[in-house]
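Just one chain is shown here, as structure tokens, and it is the form predicted alone.
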Amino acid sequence: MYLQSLTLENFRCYERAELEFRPGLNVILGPNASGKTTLLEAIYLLATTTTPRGGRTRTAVRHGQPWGRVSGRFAVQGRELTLRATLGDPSGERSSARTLEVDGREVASAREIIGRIQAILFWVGELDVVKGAPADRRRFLNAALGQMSARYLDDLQRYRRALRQRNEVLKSLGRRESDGHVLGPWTHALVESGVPVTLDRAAYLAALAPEAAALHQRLGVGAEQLVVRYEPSVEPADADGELADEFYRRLEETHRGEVDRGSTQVGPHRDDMLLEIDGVDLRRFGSQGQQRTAALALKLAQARVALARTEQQPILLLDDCLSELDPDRGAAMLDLSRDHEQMIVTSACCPEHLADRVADAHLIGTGGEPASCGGCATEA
């Protein structure tokens, strides 16, 4: 799959822009604050119906305008697919409205769009998967699995609902405002939905870890060993144990503390993943360069796993990597574009040492105009 064209209307800093893309390597060139990241955000929005910046998508509408729109035309398995997301209401009657369309037909929910195309974004926020809190790594897992599996999204939604309701009951128990029997149904719902979430995450990371390690070797020119390991909140005590039984046991074991704190203490909402280089915890002791390379390896590995599972290659969106990586790593990253149907990279300039790597790339400006690669010395 690949993106053929992108149109933005009243989206972030853009009043209107139309851009054409090609298979293979595409490089968007433009000075800082010219809207390069916004273009990648728009593509990601079409794939996931959400913005990587977090918060409500309505905030992406251009300042002072009642609505904004992103449209994309894609080639998917030999046919064209058009996706459109309208934020706000062009009529001005419903300021919070969001409309999603597939091939000109309005769809009722995001679930009807997610998975039609896959886009994997690497930008400055992705460093949080390495150096951020456990919630950032869970967000990475949810985004990766969610684009491939509607069932995972359903299980996760059911788990979050059960968790929210169970925590409300725990708070009422602490205030002695309800009977303890009320907790049982929500405990059952928590385990019933939490077990498949845990198993899906475990299987995904088992597939991701070797791919990330191999790609890290290529990006790091073979210098360091990256280890990725799942750290679930609940796992069977032995290989023959049942995850559901262990989940129930842990909930019973932590019940007193749950009532005291008014919240559930174990479950997928407490999961984490460990990232190490040569046995050193990247979050605590990794340099910024090591963290960035590891985060990039994870994103590239995400694309490989998605291809293996869905038989469709995601579109890779890489924001401002050329200036942040040293010459060897930058060259290695661009070399990887040969492994992907489409890679879209943004950069403030085209470093001279990478000019030969982008000789056959499609170079465009932030407004869709043709661009040229003349090295960083030509940047205004």
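Positions refer to the first chain, counted from 1. Given the structure is predicted, the values throughout are model-derived calculations rather than measurements. Under this definition, the rigid core comprises the largest set of C-alpha atoms superposing within 1.5 Å between the forms. Compared with the form predicted in complex with the partner chain:
- Superposed on the core, the two forms differ at V61: its CA moves 2 Å or more between the two forms.
- With the core superposed, T86 shows a C-alpha displacement of at least 2 Å between the two forms.
- After superposing the rigid core, the Cα of R105 is displaced by 2 Å or more between the two forms.
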The other form holds:
Amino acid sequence: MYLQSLTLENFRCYERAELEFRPGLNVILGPNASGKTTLLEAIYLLATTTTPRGGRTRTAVRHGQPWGRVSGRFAVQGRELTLRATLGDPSGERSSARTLEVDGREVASAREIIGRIQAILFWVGELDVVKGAPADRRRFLNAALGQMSARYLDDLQRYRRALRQRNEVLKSLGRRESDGHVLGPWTHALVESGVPVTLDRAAYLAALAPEAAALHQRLGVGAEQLVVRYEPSVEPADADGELADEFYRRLEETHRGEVDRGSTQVGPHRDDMLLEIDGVDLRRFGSQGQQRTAALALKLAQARVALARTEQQPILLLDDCLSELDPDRGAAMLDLSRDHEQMIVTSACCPEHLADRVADAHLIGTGGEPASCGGCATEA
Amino acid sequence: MLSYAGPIRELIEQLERLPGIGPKSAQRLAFHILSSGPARAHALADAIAAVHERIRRCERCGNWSEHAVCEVCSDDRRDRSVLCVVADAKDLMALERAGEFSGLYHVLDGVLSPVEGIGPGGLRISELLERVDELELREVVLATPPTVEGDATAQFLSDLLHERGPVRVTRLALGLPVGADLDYADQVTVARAMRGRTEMTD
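Having seen the form predicted alone, please provide the structure of the form predicted in complex with the partner chain.
Once more the chain from above appears, this time first in line as the rest of the complex follows.
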């Protein structure tokens, strides 16, 4: 799948803009604060109906305007698909409204859009997957698995509800307001939904790890070896052990502590993901450059795994990666576009040493005007 | 600012308290009632009053009924050895419409939800156990909804029933829509149908 054209109206700093894209490598060129990231955000919004900045999509409407709109025309397996998101209400009545359309037909729920276009965005916030808290890494896993599997999302939602209900019972046990037999069904619900969540994450990371290591090798310099490994809160002691049995055993083992604290101490809500280079834990000791390259490798690996599982080539959106990578890594990253149907990158300037890499690329200015690499290089 | 005359305002406020009715719908309904004449308004008011004067809970199963014992419970042709437990009376009606079940029902009045403060004491569980002791049951069918809370409630009841003695406890199956092709069903439904697969016998 690839994006053919994008139209923005009253979206962040844009009053109106129309941009054309091509399959292959697209480079959006523009100075700082000219709206490069906003273009990637708009594409991401169409694919996922959410903004990577978090919070309500309404906040993306151009300041002082009652509504904003993003439309994109995509090519999906030879067919055209138009997605449109209107934030706010053009009549000015319901400012919190959000309207989603597929091929001109309004859809009732975001679920009808999610998954039609797969987009993978790498931007500054993405570094959290490496240096952030375990919750940031779980968020990465949930988003990656959720984009591919509605079943995973269902299990995850059931797990979260079971966890909330069970914690409430634990609190009442702590206050001696109820007796132990009311906990049983919630423990059962927790294990029943927690087991498939754990197994899905394990299988996903088993597929992601070698891809991430290989991509890291291509992006990296020298022989640094990236190791990605699942650190599940509950895992069977031996290979033949049943995960459900182990989950029950660990819950029993931690029962005193969970009643004291009023919250369940073991389960997928305590999972983490190990990231290591040559035995050094990147989460705590990685240099900025190492963390960045590892995060980029994880994102690119996510695209590879999505392709293998759903047979759909996700669109890669990479924000401002070139400036932070040294020339060799930058060139290696652009070379990866050959493996993808479409890759859209932003850059403040098109560096001279990459001129041959972007010779065949589609260069776009932030207003949609054609941009040239030469002009930018002489300016620098 | 001009506001509506007292009785209209009062009617709008009352309608707004109904589930699914917002301020605009309440206003539309109020003006519809006002303009459709006194006869229809009285008929509506009488119908609303009558459900409270003439409808009560069946003293056996908890279903809504015009009599002390509801139609199902007083029907001699029903199979008194099978009891189906539902979360509320709406679910009972859904099962009755399907016409497949000929046993008795028991309405729980909800499902367990500690977050909302609903524990076993908040449901009609002691009444259920009394009936289980009274009736000579072959089977109890647990038909609470397939949500986390409905499943946990079924699990809780199943544990409770098994503790009390030998009775067959079953759970409503969930899975594929009838007549549909497998490749039309959504992922979640197919996965759950696979998990809940049943043994085939010869």
